[in-house]
Amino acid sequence: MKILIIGSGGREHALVWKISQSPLVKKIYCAPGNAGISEIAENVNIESTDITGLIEFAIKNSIDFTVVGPELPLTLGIVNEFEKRGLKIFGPSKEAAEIEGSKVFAKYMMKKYKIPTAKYESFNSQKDAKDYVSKIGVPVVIKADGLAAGKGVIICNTIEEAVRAIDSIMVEKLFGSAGNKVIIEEYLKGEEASFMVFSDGEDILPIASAQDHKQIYDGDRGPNTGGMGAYSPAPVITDSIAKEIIDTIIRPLISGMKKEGKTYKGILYAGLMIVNDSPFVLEFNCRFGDPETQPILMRMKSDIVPVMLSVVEGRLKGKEIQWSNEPSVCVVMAAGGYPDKYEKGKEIKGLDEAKKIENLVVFHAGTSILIPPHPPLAKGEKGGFKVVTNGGRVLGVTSLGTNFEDAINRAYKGVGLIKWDGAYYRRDIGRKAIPISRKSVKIST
């Protein structure tokens, strides 16, 4: 098979890495890809939102199967357009992707189909939103309705913070048109976790659990990011809680989407808060999580391609996935200043050294290849190139370990070998997974 993967982040590198292991696959293209992806796939200079260009490429190159990584092309209807032309593609339709494209719609679905979530109200007027906060008090969570690259959520502990958040989202357009509407919901206190499933519109196949670290600073402090690291499995999701998630959240949502005429095929991601052993939905996403995909796919022993094909072809029932018992940890290395302003073009060193660590993979996210100008080469001389930063989240250093301490130490050993000017990373990724009795164990960084 010839496969086209759409996207350029760490999630897409992990998908390319996993899909390349399938004996069914002969050639992989990635549009637009990144420096790391170029080592195992052919990068194509087409943006993930250029649906017409991607269709033309798929037809011209006889692509057998396309996998969509990021949410934006899904919400723009890339699946609908590919399918109109008889092209096989993995991901939900534009109508189904609204579950991520609009938090107001997601809340409507949860309310209608009795899916546990925080109490909320939605507003398209900043005055009404501010009046509501004054009425209910704080803490509250204020969310932009539309897509905001995982950053459109602000936790407010004072009325002043809430007013500033509403102004930032609705007036100053911090997240662009995503902030035309806001949701204000109660603050849930518990443990966050991520739970994903494959769905063919009827049946589901659960994926290993994971936990993301959304905030920029150690100890879960500071503004939200796209994710500063993740680990799998998430010990907070026990077998009984997993069953409750499937019975009270996943199945009702999949069934409800079908009733609404928005049959859901692809990956359904539920961002959860576990409160007193009960799961509540914080958000739904219509694609693989990033960076959760990186540690999850490190643990997946089964071939992912037949599973994806089963989703598209409506024959998921009876499929199984085998998982490694070893935990996995992903530490995100980001550009200094992220999630706000940051510089690009910084040379990354130490990648080759990190690759030598057993059971460790460096997944690229915001990277590109810089070929510096040079004079004509002498016979037999090779031209050089540099891998440079090209985004906020730059790398996801991901490892398997015999236990969480081992996986954490292995990941941070890799992190310690990689350098660039201004590199930043959290130093506490995965610590939550270590049993309380062993929290005193020193994690080397």
Given for the second form:
Amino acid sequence: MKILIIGSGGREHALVWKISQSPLVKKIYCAPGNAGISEIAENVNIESTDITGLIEFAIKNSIDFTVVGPELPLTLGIVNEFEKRGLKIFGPSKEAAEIEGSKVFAKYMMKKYKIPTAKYESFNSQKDAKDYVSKIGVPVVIKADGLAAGKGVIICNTIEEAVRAIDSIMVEKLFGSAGNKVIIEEYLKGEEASFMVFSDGEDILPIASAQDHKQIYDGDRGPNTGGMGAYSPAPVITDSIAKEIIDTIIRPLISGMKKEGKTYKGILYAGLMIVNDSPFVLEFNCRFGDPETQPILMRMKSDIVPVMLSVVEGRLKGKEIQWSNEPSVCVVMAAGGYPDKYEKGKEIKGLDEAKKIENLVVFHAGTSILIPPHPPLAKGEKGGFKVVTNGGRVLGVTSLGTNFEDAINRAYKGVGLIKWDGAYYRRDIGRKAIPISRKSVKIST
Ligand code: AMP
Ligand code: GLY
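Next block, the form predicted together with adenosine monophosphate, ref. the form predicted alone:
Complete assembly follows, chain above in first position.
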């Protein structure tokens, strides 16, 4: 098969890496890809939101199957457009992707289908939003309705902070039109975890659990980011909590989407807060998590391609996935300044040394290849190229280990070998998992 993968982040590198191991696959293209992806796939210079360009490419190159990484093309309707032309594509339709594209819609679904989530109200007017905050008090969570690259959520511990947050989202439009409406919700205190399933609209197949590290600084402090690291499994998700997540969250949502005429095919990602052993939904995403996908796919022993095809073809029932018992840890290396302003174009060194570590993969996110200008080459002389930074989250150094300590040490050994000017990473990724994983609870895959 010829496969096209859409996107350019660490998640897409992990997908390309995993899909390239399938005996069913002959050739992989990635649009637009990154420096790491170009080592195993052919990068195509088309943006992930250029749906017309992607369709033309898929037709011209006889692509058999397209896999969409990021949420934006999904919410723009890439799946609907590909399917109209008879092209096979993995991901939810525009209507189904609204579960991530609009937090107001997601909350509506949760209320209607009695899915546990934080109490909330939604507002079109900043005055009503502020009045509501004064009424319910703090701590409180203010969320922009639309897509904001994981950054449109502000946790407020004082009324002044909440008023400022409402102003910045609704008046100053910090997240653009995503802030035309806000959701104000109750603050939940607990342990976060990510739970993803494959869904063919009818049946589901759970994926190994994972836990993300949203905040920029060690100890979960500072502003939220797209994710500074992740590990799998999430020991906080025991077998019995996994069952509760499936029964009270995943199945009601998938059957509810069908009832609403928005049949859900693809990956459904539930961002959860586990409060006193009970799961509550913080958000739904319509695609694989990033960086959770990196450690999860390191643990996946089965071929992913037949599973993805069975999602699209509605034959998921009875399918199984084999997982490694070894835990996996992914440490994100970011550009200094992220999630605010940061510089690009810094040369990355040490990638080849890190690659030599066993059971470690360096997934690229914001990287590109720079071919410096050089004088005409003498015969037999090779022109050099550099891998340079090209985004906020730059690399996801991901390892498997015999236990969490081993996986963490291995990942940080890789991180220690990689250098660029201004590189930043958290030093505590995965540490939270160690005490729970030592207890004698039955951890879900
Ligand atoms: P979201 O994009 O809705 O998942 O929110 C991003 C992050 O904000 C989550 O991963 C949590 O760390 C935090 N968060 C969101 N909603 C709540 C809530 N109701 N209570 C506590 N923290 C929250
Ligand atoms: N890591 C969080 C997300 O993918 O949304």
